[in-house]
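Given next, in structure tokens, is a single chain: the form predicted alone.
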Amino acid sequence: MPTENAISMAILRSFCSKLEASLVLDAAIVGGGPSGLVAARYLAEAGLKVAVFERKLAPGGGTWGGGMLFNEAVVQQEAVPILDEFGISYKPADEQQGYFTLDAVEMASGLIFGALKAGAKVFNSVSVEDIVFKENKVNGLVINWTPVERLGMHVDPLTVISSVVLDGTGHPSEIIALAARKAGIKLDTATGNVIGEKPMWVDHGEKQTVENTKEYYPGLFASGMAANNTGGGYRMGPVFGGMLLSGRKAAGLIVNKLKEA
């Protein structure tokens, strides 16, 4: 076989293995920001089959900017346990007392990174167009390629059959809220649906991101800005533990009801 189509037959053949033995999974996270690969970390240390799908080509969601494209990040002092064990570097913010800050570049590779060693799949420049939806409850994914949906391509997707679904893909919390308007149902929120997200108030915001991280509906969780969103909080802006402890606390909550079922 001439080399060039053996490096061909060699991607082709360990994608698609991959792509395989993801289509059923424990848990199927939408959006590689950093709760969404937080949380895989912990729940693929728990021995759980789980996979993240990220739309865009680079996971890491908008830790990679920092603020305002100065590409340092700030993790306050609960979090730092987490960036110890994903081995993330930080020093003492020296404006503030409790917090610290961290090169964003390092902690985006760095929770890639950890994410995959222990065992979760990421893959990247895929979109989820719709859930799977089954005698109430959500029971996984309908993805395609990031480019045929952006293109508009009429082109059918597969599908990803999950446990559980956690939403993490930020600001829109697109995944509950396409489960809201779709599936009909009624969020465990105080309108039933989608609050939306307060302006920025940065110590209730961390507080409240990880308060908003729970079970919406039957199989179908968020974290990140996702549960804010959905719960209502305050945005807390380039703040990245309230992020890293909610993408730990979803973690807890799908072991524990995987355990149970």
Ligand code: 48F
Second form
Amino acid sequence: MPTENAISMAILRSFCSKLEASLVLDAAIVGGGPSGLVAARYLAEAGLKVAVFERKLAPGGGTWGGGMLFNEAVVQQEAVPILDEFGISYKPADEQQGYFTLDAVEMASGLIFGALKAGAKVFNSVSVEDIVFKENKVNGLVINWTPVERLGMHVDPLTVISSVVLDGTGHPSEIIALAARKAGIKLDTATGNVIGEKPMWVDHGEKQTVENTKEYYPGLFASGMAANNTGGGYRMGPVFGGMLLSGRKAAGLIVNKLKEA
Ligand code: 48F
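For comparison with the form predicted alone, produce the structure of the form predicted together with the ligand.
Below, the chain from earlier opens the complete complex, with every other chain and molecule after it.
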């Protein structure tokens, strides 16, 4: 076989075996932002079959740009052990005790690398356009290539079956909103629907991100800003500790749920 063909064949075979192995999952994560990537790592470390589906070419979500494109992020003391586990460097912020700054590019790449090395699969440039919903339970995801979505091409999707789905889509909580709208389900919130994010209040927002991380409907969890939007928490801006803690909490809840099943 000419080298040119051998290289193409190697890519195709390797990708197809990765996708085939991810068609039935324990946990399907939508969105490769900080909370989704942290959840992916801890779920994979717990021995679960987990994949992240990320719309953009580069996973990492809102981490790359720090605050207003100044590529430094801030994390509070509580989340520092997670940075240590990922091997991401940080230094104390002189301005506020208990807060640390870190290079946003190192954070993004460190979180991606950590999730992959733990055994999670990451599918970038793949958008989740729907859920599989059977017998009053979320059963998986409907996926398509992002360029297909962006160009509005009339191309049918593929599906992934999963015991649980984690919505880590950030501010819009796309998957939970879609599930509530299309499946007409009542979410475990005060209104039974997505409540919507409140304006910025850092201290509350950070706590609420973790509090709002939970199972909102059988088989459907939310982490990070998707959790905060669903549960109606405050916004927190470029502080990322809550996102990391939320991802870790989501992984713990999912592991427990799957153990009970
Ligand atoms: O928003 P995002 O970074 O998620 P997060 O874990 O973290 C939020 C922070 O970055 C920041 C913040 C910090 O204090 O407030 O905003 O909540 O990343 C969400 C990812 O999900 C992808 C999107 O491209 C982004 O990378 N995403 C959103 N919808 C879909 C999706 C979808 N339908 N299919 C696939 N990926």
